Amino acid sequence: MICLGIEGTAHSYGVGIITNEKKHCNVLANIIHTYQPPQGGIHPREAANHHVTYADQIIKEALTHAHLTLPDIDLISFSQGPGLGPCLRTAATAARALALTLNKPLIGVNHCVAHLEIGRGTIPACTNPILLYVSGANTQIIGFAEGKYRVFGETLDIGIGNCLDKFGRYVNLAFPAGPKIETLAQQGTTYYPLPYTIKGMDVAFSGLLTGAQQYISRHKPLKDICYSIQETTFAALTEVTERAMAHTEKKQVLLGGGVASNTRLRDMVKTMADERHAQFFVPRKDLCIDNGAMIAWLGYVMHIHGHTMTIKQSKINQRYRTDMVEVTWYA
């Protein structure tokens, strides 16, 4: 079966093809274009024309890098949500019309869900683990439980990449500012004390924003500052991971999101896994950003264990919480 998964959820418009390989996903095709604001951050309904006008183009690019036609699709999948509403509705739409187009099944998935399954998906090895999601929007600590994916530790203000760029636009660094930031820690060698906010099993960050801003009035170096932000935000999340893991006595931890690419993250996270005797994982970097396969993949995964939707059904949901998704599929 192939499947083409459109994602839609914020500032990327991806499309990506998938095929079944001995259970793990093979990816046939995975392009991916971004909205960048000329100045600031995301506007969702200028974002929302970037993806209408890149819609037909970004389909013809994965149809032609996998080989393929239009008719070849067997199964057409979506993000769902959660997101911005301009921007999943544009990824709905373009299915619908796809779905309805070539008389195919149609599929809705999760998007945090997608970023967990993806990882399971392409790397054999990683079965069973907790991941740590960390993207623009969404910072979460998952696992599965009891027939879900389990939320055990989340932000309560701003995640992680929208710290980083709100940050990033307080000094001038263009969006996204993740990787800007990253670029100047590297070259940082003072630490800042900074808010280290953990309540329970959750984060906040909006308190450390604020203390590095202030740093930036008082003229301190700005690699040192990005610097002290890494560090103080990278142990919170990687704290909380362990919590999670020692909780749920799981011997697995898998990055997810668009924050995984960061290289001191993924240190910090791999010695916190080395020291439990457990397995490290992240995916390539395109399937650790925004993307259409692992749309696909969660969307043919649900598919084969017997998930079925209307037209009617595939309504976007903003607020499409982990732990509202019925995982019959999980082995």
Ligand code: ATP
Second form
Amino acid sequence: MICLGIEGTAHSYGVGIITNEKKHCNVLANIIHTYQPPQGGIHPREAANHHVTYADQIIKEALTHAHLTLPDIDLISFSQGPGLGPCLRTAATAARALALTLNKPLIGVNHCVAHLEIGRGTIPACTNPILLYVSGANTQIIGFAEGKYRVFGETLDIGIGNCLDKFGRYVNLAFPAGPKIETLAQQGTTYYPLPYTIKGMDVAFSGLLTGAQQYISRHKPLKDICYSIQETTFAALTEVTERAMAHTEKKQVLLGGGVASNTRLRDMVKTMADERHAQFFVPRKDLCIDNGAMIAWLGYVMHIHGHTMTIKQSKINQRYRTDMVEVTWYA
Ligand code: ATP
Ligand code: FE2
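Starting from the form predicted alone shown above, please give the structure in the form predicted in complex with this ligand.
What follows is the whole complex; the chain from before opens it.
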């Protein structure tokens, strides 16, 4: 079975095509085009205009890459939420149009669940992980328990990626600032204390962001502040992930989201996993960031487990929570 998935929750527009090889995912194409704001943050309407402009071209590119044509597609899936309304609507509209034209089934999927399932789908050893999902807008610690993906912990204010990008904007680093902060942090030598905020199982970063900005206004070295931001935020994320693993007795941890590219975060989480005799997994980069292949794969998994959707049911849901999904396929 071949599924085409459309991702459009935020500034990236992605079209992925997957097929199944027994129970695993074979990615045939995964084309991603990212909206770069001329300056400042993402304006949802402008990001959506970008998606509309490139929708057709990216679908064609994905088909070409997979050596397929539209009639070869058996199923269409799209990111139904959570995300920015105007962006979600463009992806959903493209998916509905394709499904109706081709007369093929349509399925809307939860973006956060897709980040976890692509790990399970493409890494055979990764069967029952706790996911540390760290992207721009999202920061969640997710795991399967009693029929659903449960959010064991999440950010109470901004996502870790947004925290890095906002700090980057303050010190004139171009968006996305995460990779530049990573490079600067590698040259840092002195740790400057920053708020380490964990409340229950949740984390918060806005106090830390303000603290980091104050150090900069007091002319502390940028490389040391980048180092201190990474050490503090990543330690908090690793701590909560470890507590979720201990609570659920899971022996696997999976990273997802754009911030999963960061080598310092990987090292910290891997060290924690090693100490617990647990396995550590990261999907390849194009499957970590927002992408259509993960949407296609989750659409396929849900479809073969009997999930169906009418056009009427395909309305987007900006606040589609991870634990709203009935997970009938987990094994
Ligand atoms: P979502 O809509 O799911 O929240 P997103 O639109 O923010 O995701 P992603 O591609 O998953 O998109 O993540 C982008 C984020 O990842 C940006 O905030 C960027 O700064 C951050 N990032 C990318 N590479 C690195 C890195 N090496 N270190 C730290 N952060 C990184
Ligand atoms: Fe994402």
